Structure formats: C-alpha cells, structure tokens
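In structure tokens, the next block holds one chain alone, the form predicted alone.
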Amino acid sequence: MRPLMQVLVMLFCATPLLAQQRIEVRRAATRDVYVRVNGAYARVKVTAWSRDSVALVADLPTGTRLEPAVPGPKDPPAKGMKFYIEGPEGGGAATGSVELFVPAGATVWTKAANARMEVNGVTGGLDLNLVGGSIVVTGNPSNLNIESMDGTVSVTGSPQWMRVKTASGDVTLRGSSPDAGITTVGGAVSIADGTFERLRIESITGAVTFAAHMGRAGNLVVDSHSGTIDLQLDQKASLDLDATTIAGTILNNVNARRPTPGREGRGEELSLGLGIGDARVTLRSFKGNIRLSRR
C-alpha cells in the first residue's frame, strides 16, 4: 500500500530537478490544518475534499523554486503547511498554476500579485490577498477575509463572517451572511439572493446595488461619497428606512412617500416604514443618488 504521506516530486534550489515543471506534494494532515500558499503564480485553485491530507499539484516554469516543509517518513499528520513559490530569475510576470486539495475544515491563506484565485467547498477559514486578477469563492466558510487592490471578487455561498476590501475591484455576492462588511474605493458592489443580519457597505465612488433580504432584527448600513445606492426590495419587505443625501437626489418607487429637503435646505431626506419594521436600513450619501424600487 502506498503511504498516505508522500512527496512525489520536490524542487530544490541546487538540483537538476529544477527543470521539472510538474510538482506534486502530498502529506497527511489534521482536519483543521492551516495552509499558506504565497509567491509567483498566475492561478491557484483550492478544493476541499474528504481526506485527512493535503495535496499540492503545480505546473510551474523551469527555474521556479518551491519551498514546502519536507515531511519525514514518521512525521505525525501536519497541523500546518507552508508553500512559497519563487519564480525564475528574470522570468518577468508570474505564470504557472497551483492546485491545492485540503480537508474541508482547513484554514487557507493565499497571497499573489496578479492571479486568479478559486476556492471551492472550504468550511474552515479563508484569508485571500491579491493585487490584480480575480477571486472566486464558492461555499460556506466559517470566516472569509478578502483584500484586493484591482482584482474582482465574487462570492457564492453563505460565509458566517465576511470582510471584503478592494480599491477598484468590483464585488459580487450571491448568498447570505449573518455578519458581513464590504469596503471599496471605486469598485461596484452587487448583492443578491440571500438573507443578511448585519451588513455594512462603504464606498467612495463605486455604485452599490442591494437586491437581497434583511432578516428579522437585521441591520443594513450603506455609506457612499458619490456612488449611486440602489436598494431593490421584495414585495414582502418589512423594515424601517432612513435615507439621506447631501448633494444628490432620492428616487422612491416603493410607495407614494416623497423625500423632503435636507438640513439647511441641502440635499434630500426620506424616512419610511414597511410592514412591521422587522429590519433597519440606513442609506447615506454625500453626492450620490439613492434609488428605492421593488423587484
């Protein structure tokens, strides 16, 4: 029987194996193992599986250096693993791909410059960091932290706790979360389909579209400097809403209530109650317009 813990191909700095492009590393691991992947690659895909082991399969350019922890033949299942990928000297932009298989309850930390990150099925924690490219998460992690400069972010699932920060990258969320926060400078934010309890969205110039549900006693706060805020409510929405804009306008297509002039005659304000007011919604913008509609 082949042992569960094995290293099929390893790269070292001063060996002929540097010419190899396919690298495979396998090691027994605890179900809550902590795994870090960092360095020069163009794509990383993380997939949860039912095995108590970690497997890394990488196709990397000639001259790439991979530094994993080297297990001994009698080492116990790993509680933590680190993989650092250093591109070949003078190799230019990062290329190559990494595929990582982890126990579902693992915690995974990844970081790259310009890459595509995909994560599927992880129920543990995720900490994903990117400059440019894209991040795509599918599943229900216990906690999800994403930081991206220009890369787009797409989440489909129901993280128990989620924080997303971008500069110009757009953020798309299809799912639910009891506790979520999204901060962006110029990226557009689009949220649909799920139910939220606590959600805070902050934007400078990026447009914000909310077309999901607020749970009972839920609280939604949206703050924007000049981006449009678009709130799309279902027919049975039950909430109390306060909307304020200093230099923009408020368009209410939900009912006949019209906005009133803001303080000192600047901007507009609108307060309305729907149903029995199960949730609380606060929309604030300095220069951006606010739109309320039914879907």
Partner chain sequence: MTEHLAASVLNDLQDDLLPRDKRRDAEQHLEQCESCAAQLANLRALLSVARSLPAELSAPAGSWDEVRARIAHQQTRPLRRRWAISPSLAAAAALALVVASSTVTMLVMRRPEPMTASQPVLLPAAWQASEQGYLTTVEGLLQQLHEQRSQLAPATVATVEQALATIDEAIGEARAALARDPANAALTDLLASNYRQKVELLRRATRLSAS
Given for the second form:
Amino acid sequence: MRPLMQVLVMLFCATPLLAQQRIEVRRAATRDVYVRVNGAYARVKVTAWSRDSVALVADLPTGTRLEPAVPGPKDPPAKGMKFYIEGPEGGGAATGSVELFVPAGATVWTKAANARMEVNGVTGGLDLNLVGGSIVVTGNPSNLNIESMDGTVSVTGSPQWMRVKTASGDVTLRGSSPDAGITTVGGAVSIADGTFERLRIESITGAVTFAAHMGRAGNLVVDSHSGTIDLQLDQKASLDLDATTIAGTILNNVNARRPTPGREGRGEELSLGLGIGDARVTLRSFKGNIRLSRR
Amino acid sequence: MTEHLAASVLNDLQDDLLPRDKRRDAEQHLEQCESCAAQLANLRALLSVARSLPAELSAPAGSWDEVRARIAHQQTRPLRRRWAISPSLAAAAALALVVASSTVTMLVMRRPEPMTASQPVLLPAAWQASEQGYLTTVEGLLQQLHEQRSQLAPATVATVEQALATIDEAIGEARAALARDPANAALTDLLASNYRQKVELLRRATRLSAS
Amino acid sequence: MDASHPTAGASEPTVPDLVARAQRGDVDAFGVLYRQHESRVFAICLRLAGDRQRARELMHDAFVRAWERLGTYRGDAAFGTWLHRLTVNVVLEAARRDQRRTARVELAEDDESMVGVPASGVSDPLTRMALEEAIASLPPNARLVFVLHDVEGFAHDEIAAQMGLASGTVRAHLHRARQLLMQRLAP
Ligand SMILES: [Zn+2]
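For comparison with the form predicted alone, please write out the form predicted together with the partner chain.
Once more the chain from above appears, this time first in line as the rest of the complex follows.
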C-alpha cells in the first residue's frame, strides 16, 4: 500500500478558516481502495456504495483543517487515500463530523480520541481505533479490527475475522464469525444470534454472556478473573465443555451433572458432554461465577 | 462400537493431555478399531519424522559480514540497556518474581524504575521464564508510553491507569493462588490471560498516542 | 598442519571464554560464536518463517539482538540454549508484528490446493524433505506452533505464553497443523 501512496500525486489543500465549513472531496478509486481518516472529529459515518469512487463530506468548525492526501481529479482511480483532520490550536474537544462513502470492498482505517464511529455495509477490511465514544458496525467485513478504551462497541453482522479490544467499553456482537476474539478489562461482553467456529473471550472484571451457537468443530474459550460467565446454550448445542473456577461457583442448569470441588477444595470444576458434536468449550474464571443454561 | 475418536482426542492422547478416564476409553476404542489405530499410527509416524529433522541447516554464505556491519554501526551509539533486566534483578527473579501492582500503575505518569521485590512469591519454574518474558515486554511498553505521554489526553491516561490497576490486582491474586497451587493448569492459563491483557492494553495505549 | 587436531597450535578458546570476550565488546570473539551457531539458528528461523529470505533476515536480527543482550547472559544455561530461545523470541515478535496481515493471509491460505507436494515412497511415506516443504506451506500460526512443539520440543504452556495465545488456541493450531501435514504427506 505504502509505495502506491507515494506514487500518487498528493494534493495537500489546507482549507481556509471559516466559522463552519462544509468540505467535499470526491475521487475515482479502485474497488479495494484503502482509506484512512485520522484526527480531530466527533463523528464519522462510513457507508459502502456501489460506485467506484470515494467521497468525503466534512462539516468542520472554525479552526479545524482537513488535509486530504488524494490523487488529482484526472488521475487514474486511487488505490489509497488519506484524510487528516487537524483540530484548532490549543485543542479543545473535537466537534467536526465526517461522512465517508467508499466502494464496498474498500479497507477503511479510522482513528479518533472521542467520537461516534458508524460503518455500514463494508465488505473489505475495517480497522477502527478510538479512546472514548462508540463504534457501531453493521455488515460483513472480511476482517474487522477494533481497539477502544472507554468506547462501546457494537457489531451486527458476520465478519470473517474479527478482533475487538476495549478497556472499559462494553462489546455487543450479534451475528456469526469463523474466527473472533474479544478482549476487555472491565467491559461487559454479550454475544448472540449466530454461529461461531473459533471464539476466544478474555476479561478481567467484565461479565461475559454467550447466547449463540458453536459450529461443529468449534472452539470457545472464555477466561475471566472476576466477571460472571453466562453460557446460554441452544437446544441443538453439541459440545464438550470444561468449566473451572478457582474461587467462584458453577451453576449448571443444563443437565443433572453437579460440579465437583476444585483442586485443594477451592473453587469448582465441571465437565460435561452434550450431543455428538466435536465443539470444545473451555470456561475459566478465577473468582467469578459460571452459569450454564439452556435458552 | 462407539463412534470414532475425534482428531482432538487422538492428538491429546498422543500428547498425554487426556484425563485418566478419557484416556482409558480412548485406548479401549483403539484396541477394537483399526481405522482409529491407523490414524494414530499416521500421527506417530509424522511426529517421529518431525523429531528427526536435522537440528542444523546450512546458512546462506556471507551473513556474518552483514551482522558484523550492523553490530559495528550499533557500537557508535550507546547500548540501549534500559529495557534489559540487570543480572542481580534477574537472579532475584529466578527465585521470586514481583507483584508490581500499584508501583507499575504510576509508571505511566512517572519514568519507569526497575521493578522492586515488594511481595516475593514463589512460582513454578516453568512459569518463571514465561513471566519474565511478559515483564520485559511490559517494561518496554511502559517506557514507550511514558515517552509518548504528552500526546495522551489526561482523561486517557486516567483510563489506562484505572485499567492497569484492575489488571494488576487480578495478576496479584492469581499469582498468590498459583504459588499455593503451582500445578494448577487453569490458574496458569488465567494468569497468562491477565498478562496478555496488560500487554495488550499497553500496546493499545501506545498506538493511540502515536499519531 | 592439521587444524582440527586438538593439540595443534594454540588451544581453542572455550565457549565461556568467547562469551566473556564478546561481553567486553570483542566482535571477533562474537564472530566465532556466530559461526559455531549459525546453522542451528538458521534452521530455527527457516522452519518458523517458512521462507529462506525472511529466515536470513531473522537470523541477522537474532544475532544482533544476542549481541545487544549479551550482558544479560549469566552462564546458567548453555550459551546455545540461551541463543536458541532468544532466536525463537525474535521470530515470534516479528510474527506478532505481522499478525494483522498474517491473519488475513491465513484465511486465504486455508483453501490453497495441495497439489505440488511430492508423493513419497510406500515403505517410508513421510520423508524429511517432503515434511520440510509441507511445514513451509502451513498457515503461519499453525507452522509456528508445530515447529515449536513437535520439532523443537517446547511445552504447550510455554508456547502459549510466548505467542500470547491461550493454550487451547495453541492446541487447536497444533492439531490443525498435524492434520494438514498428514493430508499433504499422504501417499
Ligand atoms: Zn474408531
């Protein structure tokens, strides 16, 4: 990507200072164009469209500048574009808002401090980075990487590959994925609806709720220090499950099997097999409780 | 006859990771089932060849000159030692490692100092090397974060420190429990998970503050 | 003169001597250590990376890192052991840096057809050459775990800690690697 970016004729058009300005940039682009939007903005909305072009519409307050690095209007379709939004001198909370239209197969990278990020319909790649605010993704990206601190994350769709990491932000996932990983320190994780093959969830204090389906050879691993792990199995769940706590309790409402005391009499352990499937479920909690139930 | 053994069971059997009862079941099945026995034989054949691969392969010629040039170039600059553990600390770490809880939390604000043995806890030998790896990584990331600190908003620093404090508390509890029960595999996994969280959080913080 | 004869000429410096000299900044002493260990270090890099060019770069990185970190080597393990572990770390760090890209490539590679793997003899279906090639063609994480566990003999937990993966994930990669290798090496 980078060499191509260097080949492109970059146009740096610093915009003049106005009270509130609307800036529009539109360029022809390849279907797998790579677009970066970085800087001081409070809202970005990314929408996939069926055209072979990228359009950016920014409403920016006084003192905020847009620096697009894009090819000239007559150049061949761009393989990469960058937009940097520079906040006013002296900082202050960003208030600008950006709307971006990209070909569905595009890869989009965004980064902001406090913002609302919304992405709809992108089937390429997404790399969304945020301190606080919220990220809402709808669609089926081929890969989805989200990093946030306080910001909440909500994904509706079926990413082929996804990794979500937050500090305190909650993570909600409605959909399916063959390969998903979620890491949070204190956010609540909630997974529902679809089918998962490889799914790994790590939390320190955040509660984890899994109410989706594990594929036939699926592998689900949940590790938590003190968050509750709540596994709500569907009727056709077919898996081998091992649950372990060091100090928490295990509540099994799935069948008659009772947990046994853990090593050295502390915590609890429970192994059970359901159906004939090959899916493996491993639940480990230091001092949180583990609950198993049928939906 | 019961259904065939899953691939994961055959693998775990081979790696001696099956609990005793499951192991017995699997062995019984293998005695009666040619198909599964053949699978296991295939696996064993693969592993025996893997173990017999030569330990050495001839390296491309002329490599030393390149390495020498890079080393010589480095010598003109001061050695970057600040992330390395000093021998005395390493020796201390070989016996007992440190719960670097509240001290580490403040490191984002202040310049990192070498870890001090405030609460020595005796851990299993197998874990020590792994933990040392995490500690070295954490130290490096803290240093990097400290250097980029001016680019982080105070609210972000507060968020990171809060999360670090939460993770450090979890690490402290898990380490103390592991010291009481060193052979507990679940506990080892949980502690490793806590460390991964810490490394991940610091990586994220450094990425967020880099422009 | 027979240079290989132990009594010929000045006595060969021992490894601890060479290490001590290198720790004091003697590049030539480090060069001797380099030549003693390059084949082993290269083998580790090549199998883990699955690519000669990349292996060469990683080997260089490993030796440069070894030079930087010589001060932390205290002689409690054999120098070779210390160096091999450091090499593994260098390769794994590089793999982690590429991980986002890797993860994407890995998905595509799963569907790769298995043509081109040489069929092997009936009496010994698994030849080393074929295995080396098949290892190189594995998806990255599967390759790393297989080489570390089944070739180099590291334990699951150790691999998990070094790669920053859950041990369940390490097992899944290992099982997948073995499965793919058996498929690719089937006569
Ligand atoms: Zn069978």
